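Only one chain is included here, represented as structure tokens and corresponding to the form predicted alone.
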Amino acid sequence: MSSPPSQDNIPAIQAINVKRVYQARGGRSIGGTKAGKTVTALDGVSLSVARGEIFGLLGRNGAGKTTLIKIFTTLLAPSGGQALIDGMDVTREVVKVRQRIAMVSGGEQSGYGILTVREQLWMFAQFYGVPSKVAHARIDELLAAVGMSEQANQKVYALSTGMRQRMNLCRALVSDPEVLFLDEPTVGLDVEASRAVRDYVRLWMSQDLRRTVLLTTHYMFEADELCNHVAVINHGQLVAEGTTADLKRGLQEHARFQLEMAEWAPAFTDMLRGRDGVVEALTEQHADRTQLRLALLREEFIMPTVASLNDAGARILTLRRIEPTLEEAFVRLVGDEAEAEAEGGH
């Protein structure tokens, strides 16, 4: 008799074949759709999260993103397919689901304005059953790690937008969840306080190696920087799964470097185009110096382009690889439309 699989090996998150189907009604449109149409905000998802992880979830708004998340985190059904965490299935264990998960969504107004910053943290720690001494215990230590000991006391009625991020990240921890869902935490914080929302989610999970995180944004560098993994979502439907480094090499058609000129000649320019395995050379003259951009067929094609550089007179200051961008492999994978979002950050 086989023996049981071991819980290590399941995966924290798993969406099978996962479908949305919403119905537009009472006279109102949902994304240009008539009323009495129906709109396909998954189509078949699947995907699977190891414990351990930051997963990103990239596409642009209303690609279904946020419509996933409310799946995994039991408030939304799906249309069709499975949702599970931990190996529970989110519809028909609710609870214990509830038990191991919390989320924190960007720009969400959740709590009270009347309390405090520690009373709004204490409220939720006992929603959760956290022991006071815990609760205390813990409170304290997530809001030093955020920058907020200071506000503790303070209303969260005049917090500003980026403390109040703060107090939710904090709201969302004091559960010690196992999952925590991050459905675009930093968007609309200024520069400081998005970074100290980043920071902490890598302490947090630096802190215990079984937590995990599936984070949705449509910042590509939030994602580079954070990520272990990602996949990327367009139209209800994942149209690439992989690490960083995947995404980007695999979509990357040529080897590119930058070189800094001392000496150049246009003659140069004709040679180079002339070559086996230069796709493109492009220069840009500066006061003192040249610089070459190269697009080469492989990566093996440099070194011979160097020595014909340094044959025919050129002086090289500078090489460097030019290495492909998540931003790049997002927009090729989605389409040109979504460049104005990939290009938003703080």
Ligand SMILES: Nc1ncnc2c1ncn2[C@@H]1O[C@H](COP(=O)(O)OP(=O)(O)O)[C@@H](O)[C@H]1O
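Everything numeric here is computed off the predicted structure, so don't read it as measured data. Throughout, rigid core stands for the largest set of C-alpha atoms superposing within 1.5 Å between the two forms. Positions refer to the first chain, counted from 1. First, how it differs from the form predicted in complex with the named molecule.
Once the rigid core is used as the reference frame, the Cα position of Asp199 differs between these two forms by less than 2 Å. With the core held fixed between these two forms, Gly129 has its Cα displaced by under 2 Å.
Relative to the superposed core, Ala267 undergoes a C-alpha shift of no less than 2 Å between these two forms.
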Contents of the next structure:
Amino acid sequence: MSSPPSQDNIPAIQAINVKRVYQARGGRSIGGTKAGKTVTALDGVSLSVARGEIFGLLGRNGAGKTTLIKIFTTLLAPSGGQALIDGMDVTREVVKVRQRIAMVSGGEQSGYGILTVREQLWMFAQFYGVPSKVAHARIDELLAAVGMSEQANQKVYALSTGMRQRMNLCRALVSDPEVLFLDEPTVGLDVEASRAVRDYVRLWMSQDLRRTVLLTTHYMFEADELCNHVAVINHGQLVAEGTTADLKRGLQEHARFQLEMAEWAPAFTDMLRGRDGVVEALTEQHADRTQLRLALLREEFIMPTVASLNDAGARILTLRRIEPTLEEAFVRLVGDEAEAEAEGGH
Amino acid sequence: MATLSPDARAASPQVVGVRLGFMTMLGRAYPRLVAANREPDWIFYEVALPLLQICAFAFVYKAIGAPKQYIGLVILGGGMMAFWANVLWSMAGQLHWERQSGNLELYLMAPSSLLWILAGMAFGGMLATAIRTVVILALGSLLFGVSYALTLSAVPLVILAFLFSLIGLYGLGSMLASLYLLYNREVWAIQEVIQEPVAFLTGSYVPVRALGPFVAGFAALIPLTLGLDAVRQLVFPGLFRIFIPAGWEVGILAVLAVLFCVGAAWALTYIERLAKVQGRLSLKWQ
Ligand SMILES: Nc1ncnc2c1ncn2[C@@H]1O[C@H](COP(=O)(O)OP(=O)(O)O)[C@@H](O)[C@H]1O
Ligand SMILES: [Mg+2]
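Can I have the other form now, the form predicted in complex with the named molecule, not the form predicted alone?
Time for the whole complex; same chain goes first.
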């Protein structure tokens, strides 16, 4: 897509204090005048995604992820605040925004079953003014890239769930968007299909540095694998933002390390217990080696500690830093599943 | 995995406006034109069944000794009625259905106006139905040995009557499509309720004049009514007393066509805005 010169310092995706309130749907109301309960799906969300990034928005069901994506994709009006794509307001510069975005949702059933995969992709290319010749070349390459060249002439209704979602990804990319929104794109897919989707997203991003992805997911490994930056949303508010490493470290009180030693002497333990900065030292004996787990006040204490172990005659085989998983960081931030349910109960 | 070739990456010059609109329209018409005719089962549902219905009326007319042209009227009516069924089921109900499949969101997200999508649905539906109508007319006429007395000079008016009533009819369908988005579940019930009475009102099976001036006047709001009446007048001149002269009817049809198309555009804009505010473009959030 040829784009008007877009300055690189303008974020590809930006939310400024975005709010969204839904009227809870009771009976049938026409025109929406019926007074009733409201649901605050987004409660002042601000975030900014730089061009070239795969940004992850993490949150449990009902956190407000889809609502935010719908606002960015011009499908839903914000109740307050401002949402921008390439610096353009999604409610005022609708057409320009639409020209450069695309979206894929998990479990998407779009298109028409009676079309073949190729016809379906061609149809969507038409909606973006892609000339047929270019469209067909793109379709060939996209299908090859997601591993479904053989399905090109198969009817859409006959596709498996996994194949269907690969096709949906091609459908979004056939217009060569600059900003791609993926709303839980691998939900319900088998391992192989999920991997195909993730692999291709990563490849697609690497092919052009102007591209940007906003991905929502509640699979933490997916975010960890794909995203540079993430934000955690809970009850319509962002509760954390940063690189995945930031998030993991943020909850670590102490720097934790794991060492494997060839042999062990009780004297080592005494030496460690007396040292500055060592909070905890636990050992675990195995047949051929000993595992030592250290919690240090700060990361810097590791070098002197290793040095004095060496001086005491210990033979260190391996040393690695233990980082919490993104999953752990996430649970710390939003509570675990059981808590979430208990909360919903009252 | 290779990166996209120069051909595939060739920056497409930004296509906008009417040109993009036409591409959108053709894209959306495609499934109706090509894909829907690939499987032969449409011949049964969309030709054989309407023919059976025509036969029922034709035999009644035969039994009471009506002139052969009356059977011609019924055949014409049956053929045109295919358009009404198409408008009801594939236009009016369509956006509702597209919302359920998630297509509506994707259509809205595309840079062209949703009106072009509706135009594509209409265009595809019209052509596909025209094929069916021609088959119904030809088979029906052969079956009952009906001959038509169309003079060459009446041909332009027949074409205009036909065109305007189709544009009006599909405009009406587009308008209903938007309005139906307001109602969530009741749509199918409405459809069922209005399909048959309209078949009757528009005079598919009996000449519209027979309904009396009030009912006929009301029925005239549905573009099919006058269109059918005009075509009947021109194809079977002098067969029955004239309700409104064909020329007038064509004029009124043109006005109706404009009204319904403008109404459709208005309804669509209104609904799109309302739906964005209320969060009604998808059903999947629950
Ligand atoms: N169209 C809607 N009408 C009313 N409430 C909605 C609508 N869409 C979402 N909600 C509510 O808003 C909240 C956020 O939903 P959503 O954005 O879909 O969350 P997520 O995608 O993170 O699961 C939920 O409580 C949901 O029930
Ligand atoms: Mg969601």
